[in-house]
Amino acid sequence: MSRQRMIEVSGLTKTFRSKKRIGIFKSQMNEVKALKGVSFHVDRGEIFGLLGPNGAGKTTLIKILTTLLLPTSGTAKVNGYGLDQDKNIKASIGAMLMGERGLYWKLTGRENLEYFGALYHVPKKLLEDRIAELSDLLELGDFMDRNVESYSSGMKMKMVFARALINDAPILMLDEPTNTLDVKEARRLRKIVKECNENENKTIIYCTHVMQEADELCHRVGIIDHGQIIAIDDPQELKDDLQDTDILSVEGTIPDKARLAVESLSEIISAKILVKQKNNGSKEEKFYLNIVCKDSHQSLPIIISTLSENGAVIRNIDKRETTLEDVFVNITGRSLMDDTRQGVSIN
């Protein structure tokens, strides 16, 4: 028996065009192809991860599916409704988009939820109960009756998440939902997302560039890069494609010539610099050389000598399990920290 398709996307494209003046009498057209023929589906009760770096097209795609943008071409259905049936789609979804901008800052948290609940025609008594439930669930407490402009960035994100849940829709679309949250609150949000799926059978699109989140939550993932879906499968299957390789993580000061020298070795499949933020929220960054090789036991001595000969300072080397980030690096040759936004000028 086939599962119900809650979201169907076929050949979606989106091109943004803007005119830029480059002289008194001359201008040029700037064109950005944000989506290039994206196709996928999401079944009822599935958490589908949409993964990719900043600028890959995730937010543009979600804005189209929530009817905030029209596609240049292609089709999509959400809960069986075409994109021209925007009222039906909006009644079917709870969306967490635009981060902190999705709230009215001069209103309190409670007033925001009352307002958006009324827009969804949630009955007054049910809305009061729903607000109380979400306040307890997200531990919003006294913040509910404070103006949103007084909130921290993390508290605003929690309130935007509460807004996405206020109408108890069968579909959730979450765009980078843990952005600006600390480790504890991010863990709480992921737990709630999982419970919404497991206990209430909600269908969820979860957009993120944090591969650990996708590994933890998603039944299937679509990796998007430069506006195209380049791989779709369940996380374990994607990682199993690299099962015959080893992953080495080298922490230290790694000049680009050292990276290139390692990457040129016959034993090495790829060698890319990754930047990782410290877990404690500090802005201090650590740099890692992510090396995919055929046999780390045999390759390690030549890797160390090549790095040292080319000016690298090695602080630590770990062999680790394959992650979805390794899958992305292996497919694209780039790190998820790379920003893929780009424009094409047309004179």
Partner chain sequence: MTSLSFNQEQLGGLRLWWNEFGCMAKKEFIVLSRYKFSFILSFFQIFFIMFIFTVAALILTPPDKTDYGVGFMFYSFILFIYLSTALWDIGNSLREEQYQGTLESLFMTPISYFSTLLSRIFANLVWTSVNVMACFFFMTLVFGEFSLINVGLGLIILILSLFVCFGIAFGFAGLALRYKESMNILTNFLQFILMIVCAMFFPFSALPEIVEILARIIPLSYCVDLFRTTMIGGAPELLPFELEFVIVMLSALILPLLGVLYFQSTVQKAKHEGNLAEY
The other form holds:
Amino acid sequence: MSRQRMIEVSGLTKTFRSKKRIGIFKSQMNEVKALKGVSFHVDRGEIFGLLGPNGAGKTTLIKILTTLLLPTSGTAKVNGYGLDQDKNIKASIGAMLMGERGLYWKLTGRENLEYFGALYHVPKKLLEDRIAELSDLLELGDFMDRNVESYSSGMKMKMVFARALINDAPILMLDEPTNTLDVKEARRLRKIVKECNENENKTIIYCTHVMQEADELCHRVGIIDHGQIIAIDDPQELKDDLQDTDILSVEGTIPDKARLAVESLSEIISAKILVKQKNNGSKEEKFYLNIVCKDSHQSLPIIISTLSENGAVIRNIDKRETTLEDVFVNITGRSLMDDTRQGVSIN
Amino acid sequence: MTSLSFNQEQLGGLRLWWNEFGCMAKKEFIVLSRYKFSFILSFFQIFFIMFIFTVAALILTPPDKTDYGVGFMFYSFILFIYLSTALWDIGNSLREEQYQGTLESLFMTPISYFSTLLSRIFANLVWTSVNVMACFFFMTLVFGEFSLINVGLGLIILILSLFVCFGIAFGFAGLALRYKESMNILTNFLQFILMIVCAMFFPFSALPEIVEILARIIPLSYCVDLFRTTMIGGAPELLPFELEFVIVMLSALILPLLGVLYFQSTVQKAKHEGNLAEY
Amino acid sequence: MTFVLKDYSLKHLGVLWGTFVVRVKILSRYKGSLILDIIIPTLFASIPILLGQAFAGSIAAASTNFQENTGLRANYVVWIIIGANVFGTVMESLWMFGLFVRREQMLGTLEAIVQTPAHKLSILGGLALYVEVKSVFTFILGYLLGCILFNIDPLQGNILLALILLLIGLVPIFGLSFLLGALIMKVKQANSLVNTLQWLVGILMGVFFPITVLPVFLQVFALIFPGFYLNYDIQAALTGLNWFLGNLYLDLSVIFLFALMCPFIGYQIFTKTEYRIKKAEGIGQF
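Structure of the form predicted together with its partner chain, please, following the form predicted alone?
Everything in the complex follows now, all chains and molecules, and the chain you saw is the first one.
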């Protein structure tokens, strides 16, 4: 039996034109191709991850699917409706875009939820129950009756998430929903997303640049880069494609000359400086040299000697499990975090 | 969690529109009440403007025309203040939604543009009406009684004129989305141009001939002429009463529709350009 | 030591000039705003001018009514055009700082500016320089426009003296601007405050009518408001009316006194308010 397609996207392109200022009186038009022929589908009950660095086109894509933006060309269907049937699409989705923005500062959290619930035509009695449940679920507590302007970033983010759930839509579109949340709250939000999918069979598009999130949550992942989907599959399948290679993580002080020397070795497929979060629960990051090679047992001695000869001080070497980050690096030659943070390097 | 059965039948109908309008107007009232300082200041603002222009009129007027001068300024001002409220409130509240990031959230819900626009003005309109009444009382206190010839008909013309103002304001809301911060300049400019061309604070006879021709093609001019003469007496300056009434009535029907259509088209354009949420 | 001092003052000049240039750049992005600043005073002035003409039957008859009702022997048309243009520059100066604070709060750039080591006075100096330059520019063009539209000789008065009075007379207004900045920081509802107070300022400045037609208590307020002297003396310089205190130097002394006092008092109150707000909620809150 074929599964119901909740979202179908075919050949979507989007080109933005913007003015570039030259001095006080002159300007010139610039064209930016944000999407270049994106096609994919999402089935009912699926969590589909859109994984890519900042500026890859994730938000543009989500905005088109929520009818906030019109494509330059291509077609899309959401819950069976074409993009021109925007009222029906709007009623079918709950969305979380623009991070913590999108709440009325001068209204309390409860008033915001009541307002948006009413705009989605949720009957009053049901709305009250729904708000009470969301308040419990997201532990909003006393904050519900405070003006939004007094909230912290994390609290605003949770309230925006509650707003996305207020109409109990069959489709959820979440764009970087864990931004500004601390580790504990981010974990909790991911758990709720998973429950929404498992218990209520919601179809979810989850945009993120954090590969662990995509790995943990998504049934399928589309890796998007420079406006194109460059890989799309089950996260495990994507990683399995790299199984004939080994990945080594080298920590220490590694000059660029040492990295280049290792990369030039015939046994080595790639050697890139990447960044990862420390495992101490904080958002602190550390840099490491990520080496993809054919057989790590055979290559290890020459890697160590090449690094040492070129001035590297090695503190630790691990053979790692393949991650979606490796998939991204393998296809694009760049790291997800590289593009997101721009211009990081270590020595 | 409570499951909310999704019913697509719910996406249309007058009752639904009324509910949308109700909840949005309620939100506007709540937000308005959170700006208590502005709330109070708006009364003084109206009184100060009326006072400054009335005194300016009186120092140039022969003493035997004082009553006429005060009445003329007051009734002229009522239309101006409603026009100004409509123009500024819609534009400003849309801009504020852009600042807060709520405009995209709002446009992600299945609501009609008409209720979005109308609800924005409604709360301020109610408050402005209260202010205007208070001002009538204070003006009478400061300058003495002035003419009130036909209140009933005057009110009907005022309500029709309000819809003409809505039409202009709805169209302007579209411009607010497009021109963003330059809207303050545009609103000021339009307000002043309409104030002069539609002879809102002086008789049409004071206009140079070329401007008077322009006045005759703007529906708002007939609202001004009709309302003023109904309240202070005398014949309308531009056209016979019946003809002006028909023009005002037709404009009250057509302009809001045109305004909403224009607003809709600018939203579509913003969706193409991707600048709906830009501020 | 000299070097350090020179370096120090150069740094301040750099911030001042930088602030000025940024404001000019921002203005260049809103060219319509500049045009409007030139046109609006004339549009504003045309209301009472045309009203007077219509009610009295002619400009000459309205002039007679004006002279009889106010005791001023001046052409009411040019008198009102000057008033409206001075009013425009006073409003710009008055809101310069208050609206700047509010705008930066809304954009979230106020905290960024406060975090820089630049001295507040250098930033304020840059803002003041911008407003002075813009005011002179808009006043000259606005006045010319009004004169051309209403068929008046713009060169009939002492224009140079009027511009000097404008430059000095705006300084106390900057001081009042700090007071408003403090008020806006506190109540955060800048638009309503601007929209309401501007009309009160118009009344106290005697833009459309001399303050002598006002009740006595309002006349007292007008006499302690620097904008009144600025407006009256520019009107006197351009129309040949008597100076308010009978002598140019006496009028100038009053303006100088305000120019010394107002910025000092205004700045003190602003910094105290800023400190209180920093203590209570943080300066970037809105």
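Only the largest set of C-alpha atoms that superpose within 1.5 Å between the two forms is called the rigid core. Numbering follows the first chain given and starts at 1. Note that the coordinates shown come from a computational prediction; the quantities given were computed from them, not determined experimentally.
Put the two forms on the same core and the Cα of residue 310 is off by 2 Å or more between the two forms.
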